[in-house]
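For reference, the chain that follows is the form predicted on its own, supplied as structure tokens.
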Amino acid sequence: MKLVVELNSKNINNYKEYIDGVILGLHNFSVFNNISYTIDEIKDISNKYKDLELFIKIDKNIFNNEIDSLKEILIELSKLDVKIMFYDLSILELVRKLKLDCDLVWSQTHMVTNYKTCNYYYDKGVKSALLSKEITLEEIKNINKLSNINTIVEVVSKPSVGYSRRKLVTNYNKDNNSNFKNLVVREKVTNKDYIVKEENSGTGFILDEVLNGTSVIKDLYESNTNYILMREIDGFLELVKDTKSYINNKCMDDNYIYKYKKLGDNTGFFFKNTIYRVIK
């Protein structure tokens, strides 16, 4: 099992000896970024860090006026040893039409939930999938068992929960004569706070609480999960060092689990089934 990270700065050098891969958001073509990278920067990183797997995040809705630019980008990326994380299905279609040799990762947030659909995309040439954060540990194990696709599971982050094309913070400021860059709102049912972050492509909602999946890493390791993903939080370098050591020692160090209870008790949906009910 490999460790992949997404950082809040461009200082990859501090982490390179403790990680197997890093996610780079493509400038103007990715969302939920603290930082993003141009094609030229990605080329430089690819040349500099040849031992790292680079995951290029292209996870926004693609519009007709962006297709030509996207074609050029995909052609350039196909020349590099990188993986392309895609949301919009136009990317899969363009790779097919242009006959590009691209290593694709299906990354459609809440839709990557079952082994049958994973196998469908695998048959279309997609090698990996970032699994939804809304499925349980047992469902992840089932995908690992029954799917041919390489699985990536997000285990530590402040998780994204939704995205809108609308400029919601801008609209709020207009209505309230305010000047917020980001907002924090409280959801009434769960009584949890969410960060509302506006970008050029729209507005994202991020849970203002750490998803702590450190306790399930051993189960993921034993069920042959291919990658675990951590997005940068406070104290991240120490966490990454400890996690890499934990994986290398076959997840046998119980002290690791005890130590990272300090990240909190939010295990997301790993142990929580989603139940749909019809409201009469």
Given for the second form:
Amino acid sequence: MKLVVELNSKNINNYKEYIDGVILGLHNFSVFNNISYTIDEIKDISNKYKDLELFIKIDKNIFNNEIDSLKEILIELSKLDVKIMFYDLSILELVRKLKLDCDLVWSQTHMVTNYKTCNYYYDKGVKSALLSKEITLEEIKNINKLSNINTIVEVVSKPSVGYSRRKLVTNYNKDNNSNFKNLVVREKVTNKDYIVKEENSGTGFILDEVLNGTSVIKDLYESNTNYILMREIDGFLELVKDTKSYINNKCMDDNYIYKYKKLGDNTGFFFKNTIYRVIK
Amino acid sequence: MKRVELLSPAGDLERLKVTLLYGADAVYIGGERFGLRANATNFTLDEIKEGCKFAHKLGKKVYLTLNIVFHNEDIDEVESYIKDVVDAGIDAFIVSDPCIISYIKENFNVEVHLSTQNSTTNYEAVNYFKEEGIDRVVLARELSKSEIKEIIDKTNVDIEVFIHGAMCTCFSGRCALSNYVTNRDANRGGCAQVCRFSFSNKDNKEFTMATKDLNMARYISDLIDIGVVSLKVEGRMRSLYYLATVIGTYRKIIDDYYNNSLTEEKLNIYEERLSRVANREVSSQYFLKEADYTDQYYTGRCEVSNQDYLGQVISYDKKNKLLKIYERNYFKLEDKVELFTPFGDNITFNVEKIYTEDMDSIDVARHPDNIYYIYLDTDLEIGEYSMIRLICKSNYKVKN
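In place of the form predicted on its own, the structure of the form predicted in complex with its partner chain is requested.
Below, the chain from earlier opens the complete complex, with every other chain and molecule after it.
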């Protein structure tokens, strides 16, 4: 099982010894980024860090006026040894149409939830899938068991929970005569905070609480998950070092789990089934 | 020239019948599983069969939503359900999962429509699904007129768009707010509409993102002109009265367009009619410009209740000129009301006489769910599912 990270800075150097791969958000084509990378920067990183797997995130909803640029980008990326994390199906269509040799990762956030659809994409030439954060550990294990696709499971992050094309912070500022860049808002019943982050593409919602899946890494390892994903939080370098060491030791060191209880008790949906029919 | 389809929601069998009688060309319904309104009434297999029979007799169609984002346990069970529903006579499935598209196309001779849950926003994504055998794509609600037109021009796939009803704040399918806030799974039919909740920021000021509703009455001509094949109304959980009014009104707009008789004056009347059943303000959202400051609310939930719907007509006694109604809201003598029928007729009149079920003359009909008679002298054909709405309250002083 490999470790992939997404960083909030371009300082890959500090991490390169402890990680197997890194996610790079493509400039103007990715969402929920603190930083993004141009094609030229990606080329440089690809040359510089040959031992790292590069996951290029192209996960915004694509509009007609972006298709031509997207074509050029895909052609450029197909010449590099990188993986392309896609949300919009236009990417799959362009790869097919242009007969590009791309290593694709199905990354439709909340929609990657079952083994059959994973197999469907695998049959289309998509080798990997970033699984939804809203499914249980048991469901993940079953996907690992029943699908051919390489799975990526997000285990540490402040989880993204929604994305709108609307400029919700701009609208809020206009209504309040304020000038916030981002907002932190509290849901009144659960008392949980959400970061409302406006970008060029729209507005994203992020739970302002760390998803702590460190305790499930062993299960993921044993059920043949191919990659775990950690997105940068406070104290990240130490966490990454420890996690790499934990995986290298076949997840046998329980001290790791005790140590990272400090990240909190939010295990997301790993042990929690969502409901969808309300009992009246 | 193929006429555009008016596609209506239907939450149950009665609403399916009413909305088809009021002019919908097709309805979309949810079965007991796998649809995105898990908490709606939804249709049993027998009801689906009956609904299809009713629709097909009128030369109309029934589509079934199968548009949840499937988990392992769902996907294992959906195949047998698909077969049962095909046998019941369904004309098309509305799906979001491409795995289901290929399964249906490979095994059944039935149309498959791509749900808006997939948030399809560009022509290459449409082309992808065309290759997969999709018959129609319901586009994302975040698109402008020129974006929709370009998709139509570059794909040669039937395109359906939403024209009326509630909007999500986020891209459909790209929202798990409900999962995180309420543990209800938005992509499996449990959406708790968290985007209509009120949040607070650090200064304790209110933060809301609830959108106004979509109303495209004024732009139906544009949508037909650019080649949209189906115009969809949102709301499988909406009432009979709402559906009768909204579908009846859009039926008139579409027919007037094809008869070259759609005037500004008529549009104003139709918009006014739609406004009577609206419980939120409306806008055309992304159609003419990027949705902005003006297209949402800033003060929490803003729904208003609507008491215009006075009752449903049970029968009309032509000899005694008495309209028998099942009352839904209070009305009194001299109120100005409008009777409207599934045939598209409307009569406006002042209430002259009201009788109880026992034929006692009264000034006011106070009790919803009761039967009343109203005097009305008309030669018009008044069929089942005709309805009465309030136009203007009178100043009549109630005596009894």
